[in-house]
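The chain below stands alone, shown as structure tokens; this is the form predicted alone.
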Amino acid sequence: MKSEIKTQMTYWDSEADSFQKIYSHEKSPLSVWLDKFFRKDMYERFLFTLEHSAPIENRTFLDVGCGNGLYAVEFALRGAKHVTGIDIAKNMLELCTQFATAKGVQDRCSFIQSDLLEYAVNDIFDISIGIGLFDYIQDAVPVLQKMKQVTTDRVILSFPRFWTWRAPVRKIRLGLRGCPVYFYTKKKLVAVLREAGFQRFEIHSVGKLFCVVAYSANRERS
């Protein structure tokens, strides 16, 4: 295992509870107001990849980086014939485990614990996600591909933008926590996207991050 993937794992194994309650709320009032002032763009982006993902309804997903279990729960929830998560922190997939059945929807996911490019993916999806991932990838391309390669309709991802007061500040506090993030330029997305494969896509600017919907079948979205 990559110590990349190593120091990543650690780091989102001892953040899942934190992460978790960015969205349950279990907050206090301030600290809820707090997120929901300087994380809105994580709130928009959700709003934006279930935008995109239509029709979800007897679909099937990947999501590459599932956190918490919050699309992929919401895709099984909104009809999506199976949703297959994957990720490397042991404590966000029992979170998404747990989530999943208390929703009811446990039979329609399934919780994997690997690195995409470790993980021999059996089958073809209709739809893959990578939302919050690549915050945390230094070389983005085989991770694209790789989703491109086992995709047959598109691929949304999120990408965090460069130019934004965010960006030194979350260098900074997650540096200090041996956690690296890397950012994005428009110009260095177009780059990563066409070597990755991808000969159409559309870049959307969502608050401080790129959002972006790529065709694996070099069509647009019907």
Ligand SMILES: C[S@@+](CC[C@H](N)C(=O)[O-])C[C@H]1O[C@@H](n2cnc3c(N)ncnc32)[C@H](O)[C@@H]1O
The other form holds:
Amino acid sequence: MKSEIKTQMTYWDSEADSFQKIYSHEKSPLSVWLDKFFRKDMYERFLFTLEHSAPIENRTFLDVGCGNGLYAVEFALRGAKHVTGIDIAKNMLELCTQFATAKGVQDRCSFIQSDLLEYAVNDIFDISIGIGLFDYIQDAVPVLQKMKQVTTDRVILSFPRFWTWRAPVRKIRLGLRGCPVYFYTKKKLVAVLREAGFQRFEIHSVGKLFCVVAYSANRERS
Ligand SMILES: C[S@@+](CC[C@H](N)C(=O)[O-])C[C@H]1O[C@@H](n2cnc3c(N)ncnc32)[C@H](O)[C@@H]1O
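Go ahead and give the structure of the form predicted together with the ligand, now that the form predicted alone is out.
Now the full complex is given, and it begins with the chain already shown.
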């Protein structure tokens, strides 16, 4: 395993519980307020993803960097045929399994501990998502290429924008905690998407993020 991946794995294993609390709001009222203010786009990207995934029923999903399973379980609850979540952090995947079981959708969810590039994907998915993932990946191109390869319809992604007040704050705060973060200008994002082979994509500004819907060429052939 690459040392970059090991670094991320260690960081996210240690952060799993506090990450989950950003969504569950099991925090002091002040911390919840701060999350709602400073992390508003985390909630907005969730709504963006659901809106652009429609129709969800009977479709198959791949969630790369699935974290604590918020998206995967929501897809399953909304009638997805099957959702596969991949993440490098074991503690995150334990949260996914607990959440899917609590919601009664575990039979339509699989959670795999792996880096996407090291995982031999045997399935083809209607939709793949990579939300809050590319912040932590040094070279997005091979990951995007693989997502495109295994997806027939569309890929939904988020990327942190470079020109925001929060970018340097995150770079320093997470950097000091051993978690490198990567940011994107629109120009760089377009170049990366093209290099990965996407010819058709939409880029939306959502708070301090770019949210992307990129269409797989496979869809045009079918
Ligand atoms: C900020 S969390 C986002 C989780 C979830 N997608 C969400 O938005 O709620 C980032 C996740 O990406 C995972 N991750 C980071 N690098 C990864 C990689 N190379 N392959 C798979 N997962 C990765 C981390 O373990 C972590 O769970």
